[in-house]
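Just one chain follows, in the form predicted on its own, and it is written as structure tokens.
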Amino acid sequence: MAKRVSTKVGGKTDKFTFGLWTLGNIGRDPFGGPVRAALSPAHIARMIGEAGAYGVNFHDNDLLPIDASPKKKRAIIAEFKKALSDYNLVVPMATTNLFSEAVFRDGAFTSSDARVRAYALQKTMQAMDLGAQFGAKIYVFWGGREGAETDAAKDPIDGIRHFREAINFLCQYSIENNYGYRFALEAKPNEPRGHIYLATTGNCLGFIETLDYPEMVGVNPEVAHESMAGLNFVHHVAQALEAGKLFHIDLNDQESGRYDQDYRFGAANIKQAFFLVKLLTDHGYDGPLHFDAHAYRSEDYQGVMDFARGCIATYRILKEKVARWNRDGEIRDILAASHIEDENLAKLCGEFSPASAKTLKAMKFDRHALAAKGLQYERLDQLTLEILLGKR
């Protein structure tokens, strides 16, 4: 394989990642076993620089078996090392997998066991450890198995607590060891719990505030996870970015209502794409572009890489059509005739006042003047889409 192709677009590089188990996925699903050979995590780092990315990240068990020998594991860390460093790939995330053994079948931070609870702290700070050793500066919780499927089982309060004494004690834990590490919260509804704890982005936003350190936790949001409950994953992550708490996101694709299906980025909602790239570049996000999807059951590894380097290509191609949205002429007239601004009204109602309250409450306004005129939001979603199909 040849050397890692440039990620640079517009004189800054993108910083486009993919996770072992991403390209690395095996095909298995609820209803069919694998399609795909398993790979060695150099071997899939490869692949990753191979499809021209910046970067690889992991859960532990991804890159070292649970039961690996110390030799084993040795042995993995050297060659992959060795692939990271051949294809100059760095890995910005790491996390831990709580979800996948038989003891977490009930929950990880959030078990009813308190020896449960002390392994899982104990296998997340050996995964932090882990995670230090190759530069990892942005540490994933994804909380696979903190819910229920009755609420008979435990009380969501416990729940609550028992997630909130574990990130405080791993946030003192990366305090400790000087390792530098942002936590990111990754909300999802369900799937594999009937219901998730922390089950939205917003959900996960109010309980950082709880936290013992909430600077040093935000979130990472995922389209799929927003969107297999209905919700508008753009304005979820507008609220993360706009209280600075976009520490990590996670790009893929879903159909609303269905399982959680990972699809390749823009593969289902190409306007949501487009409107979530338009926010992330409009907005000057410089983090990494984590592309949690996988390819369809139907490929073998050359389809691997098919979908990986689509993930990156249509990223790329909205980003284009995002700087000709936001240079359209017409695009820009109409914005500027809805967008009303007004110096003096934005003091008045911008910090309250006695004087301003009783302002406000004496000015007149003409409801029915300000209603009158049509906001053309139908032609610019009509340009919108044709700037995407290319005919603009």
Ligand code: DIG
Given for the second form:
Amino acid sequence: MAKRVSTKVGGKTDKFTFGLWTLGNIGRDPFGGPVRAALSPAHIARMIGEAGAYGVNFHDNDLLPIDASPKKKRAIIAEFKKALSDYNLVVPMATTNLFSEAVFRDGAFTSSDARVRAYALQKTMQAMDLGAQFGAKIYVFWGGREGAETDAAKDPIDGIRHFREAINFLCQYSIENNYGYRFALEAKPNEPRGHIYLATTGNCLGFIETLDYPEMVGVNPEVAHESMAGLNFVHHVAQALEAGKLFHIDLNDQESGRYDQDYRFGAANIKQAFFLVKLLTDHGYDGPLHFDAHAYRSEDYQGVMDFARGCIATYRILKEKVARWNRDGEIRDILAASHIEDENLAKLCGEFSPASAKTLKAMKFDRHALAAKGLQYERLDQLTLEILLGKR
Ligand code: DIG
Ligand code: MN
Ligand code: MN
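Let me have the form predicted together with the ligand next, following on from the form predicted on its own.
Time for the whole complex; same chain goes first.
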């Protein structure tokens, strides 16, 4: 593969990242075995570099097989570091695989077996050590096995309490070792468990406030996961962003009512992708843009590169569409007509006082007059579609 000149060319301004498990996905699914040969972490990193990304993420065992000898581990790390350097790639995020091994079949941090919970802590500390070795400053927790098929198995309150115990312990581990990690909790409603605890980003945001170190913990929302729960992904990201808790984001796409498809960004719902890029762009999100997605099982590795380049290209195209939308005169006029502000009312409603409450209660509102005028949202949405379709 051609060695890429390690300069900060255009795309590096956007922090596009891929996990080793994304381009390295070998196409296995519940009904069929692999369709692509397994590649080394160094090879996958080179592909990620060739696609024009900024960085690479990994689970501990994406990089180091769980039973690899110390010698083998050293060799893998050396090759991986060389690939990162050749392509000027960074490692912004690391995470732990607490979902593949049979030992975690009934949860890792929330297992009913204290020995499994202890092993999950040990494995995560070792994975945090590995991520820190590559400079990762974001640590993702996706509790893929933290849940239940039958609630006869355990009290869900025990599950939440055990999860909190683990996160509190690991926050202190990061502090103790000066790793400077920010933890990002990733929600998912189900799959592989019948029901996963902390099913949505909203659940995670509520849970964070019950932790010992809430300032260290944010969220890593994924498009497919909130969509699987039938929610508006953009609104969940907005709440996290507004709360200063959007520490990371997993971009992909998803058709509603399906298993977790992890499609190429924008492949299923281009309008949602547009409004997501608009939210992130308008509010200056400058964290990693992680494509937690993989190519169709139909593809060979040429198709995998098409997939990776497609994720980046679509994000960039939508950024251009956002700029076009924001400067469109007719759109601005429609928004100006529907966004009515009033200095006096802002003062009156913005800060409670007995006087303001008294004044507000005495005011006369003509609700019929307020409802008389239409809002032109049909035209607004049509203009949005015409921009997306390249007509405008
Ligand atoms: C699945 O969406 C999860 C795992 O791939 C990983 O733990 C996390 C990292 O973004 N996303
Ligand atoms: Mn997913
Ligand atoms: Mn994810």
